[in-house]
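In the block that follows, a single chain appears as structure tokens, in the form predicted on its own.
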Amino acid sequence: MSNIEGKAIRVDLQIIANMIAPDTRLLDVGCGSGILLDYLVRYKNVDGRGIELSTQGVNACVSNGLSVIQGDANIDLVDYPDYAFDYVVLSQTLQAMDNPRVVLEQLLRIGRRAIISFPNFAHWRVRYQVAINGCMPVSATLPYQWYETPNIHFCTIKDFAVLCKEMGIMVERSVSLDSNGSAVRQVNFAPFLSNLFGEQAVFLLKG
């Protein structure tokens, strides 16, 4: 029996999950220890694939039976093929890549959909902290005190969504999420909102 099987996925990776069609072809980059690609893989009949730069996390795949490549974004995304995929997935690892913009091209290249999530940094409780504390945040989506963050290049829901048209990408849907990653509320209805009380957000995407 997997490690994995019959654990529950946490909420954001069940909104990220509903968004992707069954019996299709995905790339998880990024996977961790392959928590969703294997939700996907078993009950969504996905063909799934996944990239991940730690090998602890690639171990932990390939153990439970997950077709997972060590591999790092900023530099591999460029050897696969175009439209090698259905969907290819970025979940909040987005922040951590050296040039956001570069490898949001190759996502979108690879598959004919993309599904990226990432902390939200415009949220109300990061500019409180700013503005009382004078100190980077710290919270549960981003929990790493300055010196340590993984985090290079921290964005808000706007900043995303104004960089998705200015590369002319077609965002099918969006959803902000709450701190405890539930869905609150459909960026496109709502954008101030969104950005304000959204913890997190998850959009859908197409070139």
Contents of the next structure:
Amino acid sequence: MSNIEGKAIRVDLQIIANMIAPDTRLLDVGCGSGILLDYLVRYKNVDGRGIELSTQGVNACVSNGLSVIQGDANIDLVDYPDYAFDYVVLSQTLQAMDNPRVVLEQLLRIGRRAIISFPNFAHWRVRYQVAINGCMPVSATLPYQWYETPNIHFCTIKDFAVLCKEMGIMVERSVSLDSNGSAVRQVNFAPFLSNLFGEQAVFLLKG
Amino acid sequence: MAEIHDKKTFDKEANTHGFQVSLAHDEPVRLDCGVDLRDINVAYQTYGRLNAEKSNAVLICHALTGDHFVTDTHPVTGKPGWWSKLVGPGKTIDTNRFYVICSNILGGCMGTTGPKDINLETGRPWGLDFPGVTIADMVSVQARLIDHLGIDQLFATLGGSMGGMQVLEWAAKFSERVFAAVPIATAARHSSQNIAFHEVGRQAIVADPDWCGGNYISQDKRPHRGLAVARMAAHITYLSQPALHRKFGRKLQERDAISYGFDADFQVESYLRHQGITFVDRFDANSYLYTTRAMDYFDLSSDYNGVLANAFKGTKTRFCVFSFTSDWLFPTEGNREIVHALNAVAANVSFVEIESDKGHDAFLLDEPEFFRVLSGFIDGAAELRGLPRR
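May I ask for the structure of the form predicted in complex with the partner chain now, the form predicted on its own having been displayed?
Now the full complex is given, and it begins with the chain already shown.
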């Protein structure tokens, strides 16, 4: 994807960035070393904050001038007041949460909108590994063995859409990305293909 | 800027450039205990130059037994300033860039009015007649000094331990005057365990017959033994089990075998005795009583209906909170409480726990990761404040 606004970032991060209006307030939950946050602060002028579990990630962020706290999304989200942010981003982290449904509720309490990206467990290669090989899937995007994975709550794009419906959450946009981000589909226009060929998905939600 | 012509201090005895100014002559400072204190001497030190916009001032708040000699040679001990690793030309708090101010706290004994000074009303040393002081009182006096220096808003205020308490008080009471706040290894309230340690120290002082009910100066005595024991006990709390083990283990002091006596057989004993003995040369026992009490009384939430978050409501200050993994005096949990309160008002806050086995003292020592992260925070804040790049 060409990038006219600034430096290049990963495709899924770029898709998230494109969903965010400039000059807004944002919390990035599980912000890692702050790549998305840094991009948004610099090129979209957002008032951005982050929470990150790993000390390494936090130190990288703060030493780069970003406002990030060392904390655990499973515990620390309850502190924030209602609608403190325009957006709360949870990128590739939902599947590692103790209780994804509670986290989702928290995100939409804290933020007017939430942007969630997650790996799709119904991707054809995952299906193939389970169905044909009979093994838990291990791939570049899901690199862990079953006994050491921090990812304890995998879901499919379809599962996630169903949960949103159950919780009465409005899905404003939802896109799936094929391997290496080459093709991007609107999930609502092609739900079956998205769920089969999408390696990951990005949902823009409104509470 | 208007030139400030405050009295220089110590320049005869030692080659330093401390200043002293008398404040609160016309308008006394109303202390938390209800006393109005006038004509308060404030000893302070500055490094670097205030820029034309007066936007580069950094206030450093010192800890319990610290003073305003942050980064120059101490006039009594002859040792480098207590934060000379962090503050100075080209350092993390770069005095080529920032105008760094540090003042001795109210109730202190290095030039700011405290219990060892003469009470102008009686002509005798204050002793225990000195009014009880709080962290908020210390900050009120610092604010008068900042007024006196003609500065509306500090670019940053930093401090560790009791200095961190002052930083929190500044951010709560004068939030519009603090662009960035860095509380380090501190807490929004003093813990029961810490009050207990302080009480041990105070009891050691008052049990010394040379304390003379607090009037030792008039009787030309000094409770050196009591103050040294207080320091020894406190010093243990500043370290950690691994740090003590690494430094001393069970090594014996200048002997091959244990003595079956009560001399300092172990190196760690000798070290602590040395810490105690050298401390009494530079610190006043009554100051120690007053200042430890100020820390004990500190509970920022008590001024805000018991809800710490209310202390920071609407704050625009950028915060960066630091803790150290092996600090058991001001552990990470207490620092995290500050972060939770700041999150509850959606304040702009960073929080970093630095890996170190050096205990509470880590904030005073050479901790490269701490310096690196703090440096990033300061640079980011400076950019937002419109200060020139490094």
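All values reported here derive from a predicted model rather than from experimental measurement. Residue numbers count along the first chain shown, from 1. Rigid core here is just the name for the largest C-alpha set that superposes within 1.5 Å across the two forms.
S.K.: Comparing between these two forms on the rigid core, is the C-alpha shift at residue 193 2 Å or larger?
M.R.: No.
S.K.: Is residue 45 one of the residues whose C-alpha moves 2 Å or more between these two forms after the core fit?
M.R.: No, shifts by less than 2 Å.
S.K.: Tell me whether residue 183 is among the residues that move between these two forms (Cα shift of 2 angstroms or more, core superposed).
M.R.: Residue 183: C-alpha displaced by 2 Å or more between these two forms.
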